[in-house]
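Let's start with one chain on its own, the form predicted alone, as structure tokens.
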Amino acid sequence: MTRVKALSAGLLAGSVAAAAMTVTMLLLACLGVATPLVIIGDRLSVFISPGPFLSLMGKVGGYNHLKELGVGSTIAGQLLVGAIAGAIFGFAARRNFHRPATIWTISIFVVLPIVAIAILLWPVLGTSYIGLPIDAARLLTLVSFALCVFVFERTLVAGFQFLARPRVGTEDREFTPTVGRRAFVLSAIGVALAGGGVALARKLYRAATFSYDGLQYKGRIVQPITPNDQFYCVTKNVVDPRVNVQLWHLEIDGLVENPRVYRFDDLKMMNSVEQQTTLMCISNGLDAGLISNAVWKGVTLRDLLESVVPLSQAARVRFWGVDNYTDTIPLEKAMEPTTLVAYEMNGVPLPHRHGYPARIIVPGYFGEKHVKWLTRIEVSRENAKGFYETQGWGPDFITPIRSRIDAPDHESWFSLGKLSGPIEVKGIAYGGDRGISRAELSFDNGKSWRDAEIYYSGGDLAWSLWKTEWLPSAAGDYILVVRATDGEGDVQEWEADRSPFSGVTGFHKILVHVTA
């Protein structure tokens, strides 16, 4: 067989094979299955710090878009890379074409794979869309990628023995009717194969996070307590975990005297903790609502890790969800009576995108630290570090004092001859798990100030609603800004010597205008 005809057949069913290997991959999605197409992104993220990857996610058009882009590049990679591996066996296989596939197609297609994978995504096989708990979890995804490979394989090579034999009785030229036949069944073969996946992919597309993800609550809708379906929602994940709570467990392990593994019915059996607690997100904006408050109901963390004792030198707690997402709080922190592992929200079992069956609540923490879908519990010791500390972000996850302004609008126009009475001033103050206070409000941006009135308090660990009304004495355009004091008495403040990736501080500001 030439050279030409090999690589040209090579090429081909290289191409076939990588999009048998990702249609596989796509319905292993679809069935919560973790594969490479999402988990080499989770594996690769951690490398780049905070600043250039929100420089990228700016270029794209946000999380959503950084997300699809990743996902899209990594199937498009996977195809490029089959068509390139299918080319070079070609060439290589061109003098053995009507041998079987032996020992040497196995070790480089399928097992050279798996030690790659096996060694490159070692921290984040664990992950599981269904519950697994870990060590399952990575058995499984490692067996998943074996059936994807395998499947490249045996593909590859009989599409490659399917164009490159000769029909019998005839010489073996580059071109003939019957290549051509055959190259045109073996690309049908692959465009049905295309189209599969690509259904398959608009099936995760609708199942994916995409609607929810960056989900904001803020303006004159806030309440108190924040509905569930109106709740700040952001996560990594391009699909989140839907848990089967039959398949579910919670372990705590690490450096302890008794390492022990709950189940579900286990933690409902135990005393019950209810609490208000708000969370909000190290990336919220002094404007953004990416900040909500509810009532959740679980056990408090200090009970299970009492449970297992603590051995001396433990000084940190890791958290593991099923999505492989990890992070972590200082063991002082863990044994607080406010810390839980939540399983109810707002009276409710916990909605899937918040953490069904169980998740992390630590007040006074941005609310990373709350970790959702939580499958392991690790005392660790001081040099533990979870998922966007790993990244780079932090050092401090302790949230400031915030306070935003959610009515009237920025940039509002009132007439005075048109003024009923005075305009309603409201919004939140948020003190993390030191309460609120105190919120003012100035209307000469900060020259002055007046005390609101709080007429909602949640307790230490929630936030405050506030209002005032305001009649403006003349016309013109106004600077309003909120600032707050929290139950310390420490007054809001811009604090200029903070990390900007240890969550913003300063003071929100509104433009009112005012005609006669």
Ligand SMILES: Nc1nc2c(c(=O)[nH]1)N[C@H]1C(S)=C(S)[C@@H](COP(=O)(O)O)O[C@H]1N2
Given for the second form:
Amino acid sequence: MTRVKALSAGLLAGSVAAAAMTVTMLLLACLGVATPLVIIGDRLSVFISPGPFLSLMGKVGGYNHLKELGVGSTIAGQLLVGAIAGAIFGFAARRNFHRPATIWTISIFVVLPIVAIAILLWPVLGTSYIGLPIDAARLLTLVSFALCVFVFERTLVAGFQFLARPRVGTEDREFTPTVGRRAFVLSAIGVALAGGGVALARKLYRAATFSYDGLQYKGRIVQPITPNDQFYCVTKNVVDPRVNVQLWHLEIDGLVENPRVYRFDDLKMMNSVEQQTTLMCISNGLDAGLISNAVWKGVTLRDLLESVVPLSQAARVRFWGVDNYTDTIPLEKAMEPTTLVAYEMNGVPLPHRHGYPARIIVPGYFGEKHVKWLTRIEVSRENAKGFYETQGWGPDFITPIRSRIDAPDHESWFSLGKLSGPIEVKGIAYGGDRGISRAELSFDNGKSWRDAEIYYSGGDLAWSLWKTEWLPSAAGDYILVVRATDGEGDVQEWEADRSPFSGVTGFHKILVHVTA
Ligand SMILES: Nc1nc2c(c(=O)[nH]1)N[C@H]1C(S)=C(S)[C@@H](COP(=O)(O)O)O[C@H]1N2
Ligand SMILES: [Mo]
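Now show the form predicted in complex with the ligand, given that the preceding structure was the form predicted alone.
Next comes the full complex, and the chain you just saw is listed first.
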């Protein structure tokens, strides 16, 4: 066989094999198995610090696009690498193409990638979208990956032999019309595989988080308690877990005397508490709606930790989601009676996208710390870090005082002549786990302030809703500003020395035009 023919036969066989492997991965992904298609992104994202991360996100048009780009380029990259590997294989195998040594193809195309993946992706292998415990998930991820590369290897060898084997009854009359026909058949198989891959990708796309990741709750519709289907949502995942509670375990281990494993029913049998708590994402802008309030029911983390007895060196607690998301809080905060492992949200089991079957609720800390799809609680030393902390968010994760004007809209117009009464101005105020004692409004960009009425208070751990009536005396442009005071008497302010990655501080302002 000539070099060119061997290279092109290898290239074609490699492309088809890569397509077969990708389809296998998509199939596994549909079954909730972690595949390189998504965990490579998880692995890489911790290396990108928040500044470049945000600018990258801005460049590609948002977090969802970044995720799409991540998966898309992984698929493209793997098809490309497969094709090139096929070409190299064809070139190397051209002399004894009818019996390439299986030991070599298995070593290079199966064993080597498994070892590489095990080393490079070790920290994220314990991911399972159906909720398997971490060790079982890691094993399943590896075995599934082995299956994928095995599919690649077998398809490559078979495809290449199919193209390169001599026609029956002839001796090495290569690239006759037979070869052309065979290339056509193999390409057709490749196209069929690609079609199947696209169908699977579509199915996954419909199940993906793109439709709700970044959902905000703000404006006139805001009520004291956010309905579950309107509760803001942030996830690092392309497809969120749908945990099978029969498979699910909650492991509690690390620096403890008696590590324990809880099943869902064990949690339900324990003493439960119910509390209203507001969650806010660290990246919530001054005018944005990545903040919502719900009533959560669950067990106190303290009860769980006391059952395992933390050792004296214990200083932090690290939470693990089944999606391999992690975050930490100080042990002291973990022991507060309001830090929960919650399994109900507004009277119903946690919806899948909010962490079914159980999540952490840690009042007064940014949303990041409220780990969803909880599967492991690890008591650890002082230096343990979470997913976003490793990226470089923080160092402060305690929510500052924030408030927002929900009505009227920014840039709205009123005509004095047509007003039948005062304009209703309303919004929210949030003081972490310190409650809200006061909300004030300014209609002159902060020169003077007057009290608004707090007409709803959800307690110390939740937001308060405020409103006031405004009757502008003259036409003009008005800048409305809101500021809140928390339950400890601290007044909302712009903190000049706060790290930009510890959440923004400052005031929400809107512009309102009043005409005669
Ligand atoms: N397991 C897991 N937990 C997670 C996340 C995640 O991607 N995976 N996202 C975090 C972030 S950034 C926020 S702001 C909150 C959002 O919670 P919600 O979607 O229920 O509002 O969940 C946190 N918990
Ligand atoms: Mo977040």
